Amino acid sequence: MPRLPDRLRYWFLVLPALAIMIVFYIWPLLGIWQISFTEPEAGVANYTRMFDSSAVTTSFIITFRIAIQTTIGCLILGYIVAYVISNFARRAKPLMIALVLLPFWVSVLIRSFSWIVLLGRSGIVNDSLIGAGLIDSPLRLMHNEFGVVLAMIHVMLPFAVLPMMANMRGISGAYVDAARGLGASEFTAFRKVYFPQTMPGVMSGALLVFVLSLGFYITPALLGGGRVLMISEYITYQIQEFLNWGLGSALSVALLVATAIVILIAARFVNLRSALLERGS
């Protein structure tokens, strides 16, 4: 049997994956773009209505504000977890990594409902505080931005920990030891030697959490109770409740463009190839 040229073999391997991407991802995406310009009538009326709507503007502001708060919370907690696992956990490292990965095996829906059990008016947190005599009446811990951000940080935390942990694993402890040997304090060695080397992992985690948070739906819908209307939930209302496919599609396109702009802006300041693909090197 004659041997196929390398270029032909390459395309035989790539074409099936490319076809799947076109049929199941790009084609539906183009359909959404088409609907945004054709329903209920041809033109840019959906986009005009979108830019004139104060409710849409408010939803976008809430979405970006919650995404930023979630990203900051995940970076702070994720950095501490990744740092401890990479530098201090020895025998317990497999167990700690398993605990980080454990949320991936549990549905986001179940994790979000568990926060309702914890934060509800008759939830574990309020009952404990009342039982300890710290408060007289239940605190409002959900159906507001506090509850949404807290639950989203819990859901998104592994996406921040894993890139930073992979980056920290590639950092040699000899650099910090050398700085300490030259007279630097432990904090100075961390700040000037160790921390700058972890920035690719930090930026990778930040970008991953922020982009995923922009389109998050389940947790804000459950913990927000309709009072914290992120743009993904607003799109759902337009399509399921009002059957307004045109405006819903236009909002989806706007969210997609906003996400692309965020990535382009990040690309101006961060080497995305290094941050996302070569973080473990």
Contents of the next structure:
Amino acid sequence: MPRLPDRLRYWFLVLPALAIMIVFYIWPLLGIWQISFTEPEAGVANYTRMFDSSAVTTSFIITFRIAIQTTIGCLILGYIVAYVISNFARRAKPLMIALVLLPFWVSVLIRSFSWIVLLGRSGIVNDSLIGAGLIDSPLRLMHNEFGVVLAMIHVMLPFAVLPMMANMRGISGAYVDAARGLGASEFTAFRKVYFPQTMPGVMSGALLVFVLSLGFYITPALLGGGRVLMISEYITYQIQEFLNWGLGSALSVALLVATAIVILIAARFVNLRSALLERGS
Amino acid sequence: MTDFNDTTDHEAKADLIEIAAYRYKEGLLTRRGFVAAMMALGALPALSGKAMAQAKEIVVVNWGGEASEVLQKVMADTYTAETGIPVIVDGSGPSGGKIRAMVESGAVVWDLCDSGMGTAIILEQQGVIQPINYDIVKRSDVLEQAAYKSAVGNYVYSYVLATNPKMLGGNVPQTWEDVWNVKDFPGMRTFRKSVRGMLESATMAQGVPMEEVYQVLDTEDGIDAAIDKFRQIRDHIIVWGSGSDSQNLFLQEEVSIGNIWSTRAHLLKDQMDEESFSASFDGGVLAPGMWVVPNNNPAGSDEVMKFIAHTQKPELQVQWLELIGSGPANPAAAPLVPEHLQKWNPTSPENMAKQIFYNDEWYGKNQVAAEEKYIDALIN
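Which structure goes with the form predicted together with the partner chain, now that we have seen the form predicted on its own?
Whole complex next, starting from this chain.
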């Protein structure tokens, strides 16, 4: 039997998945985008309306601001967790990895509601602070941006920890040992030798968290009190409340384009290939 | 799809489903009744074949939940007992689009639909619903604001000022002006995530007399002034999306003041102590549910008009109020309301005098533009 050329075999294997993607994902998506230019009438009216509306502009600013805050929070906390698990946990390692993964099994909805229980006016946090005599009246911990970012960091943390952990696993301890042997302090060895090697993991974690955060819906809707309106909630609003598919679709196109621009800018400064495709080595 | 500008409040209707689930849990509704109501939600296809076959049967469609259960028990079963004509309540939700599609495709299976003023106006313009026969249905048996050519009032709910006196130290806001006074009445306020029923309050808060509210709102400046009121106190606002949201915010003491549906206030008064919940109809906005009859309904025009006349009976409408918190559309029902419920009846003469009627024509014209400004005021 004649052997298929390698190139053809590759396409042969990819084709079914690609066909499913085109039919069930790309085709409907293009349909949605088409609506943005055709409803209620043909043209770019939806886009001009979008740029004229200060509500839309603000919603975009809020969305990006929250995504950035969430990303920074996740990177700081996630780095510590990944670092500790990779370098210090020995016997407890499987348990700690399981604890990182566990939240994946609980729905975002439940996790967001749990924050309501914790952060409410008569929630556990406020009650214990008042009980301890630290504050007189309840703090406003939710129905604002603080509550949204806090809950989103909780939801997104595993997405930051896992790529960083994968990256750190591939870093040989010999380099740090060598630096220490040549007289570097522990901190200098970390800063000059270890940390640069973890950058691909940090970058892939950051991109993952940031891009996923841009599309967040449930958590801000529940904890934002209506004042923290992220763009995906705004899209739902347009489509469900006003049957305004045109503007809703235009917003989703804008979100995608904005995300792409962010990634392209990021690509100028970091090596995306090594950040996304080569975790560790 | 987009040319059909349906401003009817489907959320208000679907909210009754939620109330039903709650009442069942509290043991206020029988299991059988609850299951029947829920089954009705998906029972349309099975029902329709039967309805076509038996022309003498009347199929009434509403939005499910307790409303279906109560409608069946209070209105439908009593009618069957009187006349022998079976009446079936289907809770699958008669949206304007569905009614229009049914009439235009010539496959009408519904005889009577629980609609809203906005949808009723649109359906009337599109000519897919029948004129109400006011020889059979008595015009005097329904509030004059709810007697249209092709739609007639069914029940009435309202947007009311709810407060938690305990959180406010007993100092309770009396008017919408007070609600905007965050210095003397501290605490978070809750408003609906939509302008419906909200812009009216903000306009009254500027000192505009009740009767002139929609006149003022009819100008661009009037809308902007109302929107600006929300901008002023936005740091004190948490919005509610669904009826249960508004109820939760009060139960968890997240808010001390709110503009919520009277049907939810009706539940909250039973759930909270007297010192921690009160509601006032002062400056409230009344919104009626409307009966509409699709063209060429299988049971025939007269048959369904007779049933509408039956649902206008004051004693039956009082039962509605007791069971579900929606006010009677028949003014004659007010005196029959039991003493303890009188102040919770949105359509009692005392409460009516303090409120205005929801103006759906205004919403048809202005809602979408106003919503955009409202969101902007809250977030920007």
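Numbering follows the first chain given and starts at 1. Everything numeric here is computed off the predicted structure, so don't read it as measured data. Basically, rigid core = biggest C-alpha set you can superpose within 1.5 Å across the two forms.
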> After the core is overlaid between the two forms, has the C-alpha of Phe12 moved by 2 angstroms or more?
Replying inline: yes
